[in-house]
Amino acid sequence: MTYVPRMQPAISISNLSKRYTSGFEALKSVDLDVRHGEIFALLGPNGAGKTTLISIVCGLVNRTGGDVLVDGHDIEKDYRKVRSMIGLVPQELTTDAFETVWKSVSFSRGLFGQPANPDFIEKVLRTLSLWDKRNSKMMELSGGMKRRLMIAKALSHEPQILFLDEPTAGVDVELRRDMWEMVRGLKDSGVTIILTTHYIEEAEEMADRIGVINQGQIVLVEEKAELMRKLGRKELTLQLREPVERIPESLIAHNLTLSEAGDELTYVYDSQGDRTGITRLLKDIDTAGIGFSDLSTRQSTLEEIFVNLVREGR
């Protein structure tokens, strides 16, 4: 059977705004579409509007203006339908300390009107490495296990869309990588995933597309690979045979940077430009009588791109 992709976005947000009674404008005319079956990472500094945006889509905060559709359903007119399609893992760990893992996840499933399905609950717990803890009370779990439990509860009713708000906050590196694998598995099963994160490497590792939000506005939405291609600068570093005290006048136009020890020259260029300027640079360096023993290039990271985008307020 040939797979035919759905044309309608999983989430469609148009001209969304949120102003609190204090007058603070958390979201300003946000437009965003999230595709079915993708992992979409929403990046932004603290207070940028990430959690407000998620909370509105999930029905936890009322919008001031604009439209939000989940698979074509309005979040207010079709509230029950929309909520049944969404799973949410919030930043805060809110659990009933005296309830067991099994009962807590089973109860969450029942909240959405889903019939009991012990086999499915077992599958979720095993996927999240919680099966051995199924009879443990939540107060007995470590922070990482509680985070996994929150994900299990969000998946209990078999949602089509999963929101992960800072899913690996406070989780050690090994557990974080385990959770990345789990999220990839969910994507492979057809779940659409939207995550907010402070860990840039998390977005770089997992996301298909990346959105940057700052001061309540979407700054940019781009395919991850295309974002790094468009905005990623490259650096050419030359290891000098003999240290120099300063950059010669004849090389000033190349905007080179000299290392503190005077033994490295760094040249920043646009790898997508018509001319990188490297050929001319090397010729001018040779003319200046500066010898180098080695050279290397480095692509800017997603973190550097993100910091520059927020700083420039694009």
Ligand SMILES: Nc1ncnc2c1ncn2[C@@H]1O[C@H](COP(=O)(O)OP(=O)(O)OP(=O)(O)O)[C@@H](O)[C@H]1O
The other form holds:
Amino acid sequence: MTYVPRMQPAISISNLSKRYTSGFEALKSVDLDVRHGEIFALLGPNGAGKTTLISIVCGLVNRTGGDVLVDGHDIEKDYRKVRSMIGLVPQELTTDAFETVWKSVSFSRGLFGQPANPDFIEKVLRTLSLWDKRNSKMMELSGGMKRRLMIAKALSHEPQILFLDEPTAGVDVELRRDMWEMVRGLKDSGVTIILTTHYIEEAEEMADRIGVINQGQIVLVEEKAELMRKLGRKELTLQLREPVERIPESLIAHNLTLSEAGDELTYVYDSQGDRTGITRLLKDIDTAGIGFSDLSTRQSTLEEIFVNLVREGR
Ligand SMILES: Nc1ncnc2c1ncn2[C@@H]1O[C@H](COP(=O)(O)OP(=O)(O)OP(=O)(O)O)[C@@H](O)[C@H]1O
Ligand SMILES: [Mg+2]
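For comparison with the form predicted on its own, please write out the form predicted together with the ligand.
Below is the whole assembly, all chains and molecules, this chain first.
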């Protein structure tokens, strides 16, 4: 067998830490790999460290410790190379009020030493529905248009890796869908995308993998499909007419849990499986002579998983 080297991750972060001059520890030994061509969604509450992480990879904030490689290049030693590969749409909108859309995007491209390419800039502006506004000044744009302009600027030098820090904050529902569409198009053209968001729906819709960060630590990284599979698990709860002391022998095989008060039995099953086992369970419960007064089912959502993960860390 010949040895095939594993492809270099697009971004490889190990043992990354950040302590701001205030003494605040914003990142605590973060390990994370982002694969080429994937959409990676980073979820986390306010202050979790998302923007800090992105800013370090983009060279805007200095790390305190650890290693960050972008396509194998160290972010400090190969700063120029790394910066040319990366596009960043920052969380905070920074725009020059009197500059026109066209000029601003063309200038961004020039900043990275790329030769002028009006056809490419036109394509970007058209994709982002900003072509009609190309001669407008920034101050004449709406909030959503400004955000799209930030994306156009980030794409101006044809980066292979794009960071979107809260790309759809303050963007209306329809436009948000358009932006998702655009981001998918970028992925199809081979761009690696890392986005942060507070909208769980956005992560569900877009991401190949999801990472959760809380208080400067990565608490989960998982394929979205795997997370969704886990979400296929549902809980059936039976309220018993009479409390029981223990689960009867004849029901042991069902792996039930009994509430402390002995008045509730809970059964976990896979709602996407071929058999849920519910029919069998109810039959066996009847045979065991246990009566129930009510039954309910519930499904955990990505939002619940997220809230629980974040709460555990508090
Ligand atoms: N320049 C700074 N000096 C000191 N502390 C900072 C600085 N920038 C950020 N922090 C702190 O670091 C922590 C992480 O901030 P960061 O902006 O990375 O969070 P975030 O996950 O992006 O949050 P949000 O969802 O609100 O954008 C916060 O507690 C913040 O107050
Ligand atoms: Mg942020």
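In this text, the rigid core denotes the largest set of C-alpha atoms whose superposition between the two forms falls within 1.5 Å. Everything quoted here is computed from the prediction, not taken from an experiment. Residue numbers count along the first chain shown, from 1.
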### Message
Rigid core superposed, CA of residue 15 - does it shift 2 Å or more between the two forms?
### Response
no
### Query
Comparing between the two forms on the rigid core, is the C-alpha shift at residue 258 2 Å or larger?
yes
### Query
Taking the rigid core as reference, does the Cα of residue 61 move 2 Å or more between the two forms?
no
### Query
residue 283: how big is its Cα shift between the two forms, in Å, with the core superposed?
3.2
### Task
Once the rigid core is superposed, tell me how far the Cα of residue 248 moves between the two forms, in Å to one decimal.
15.9
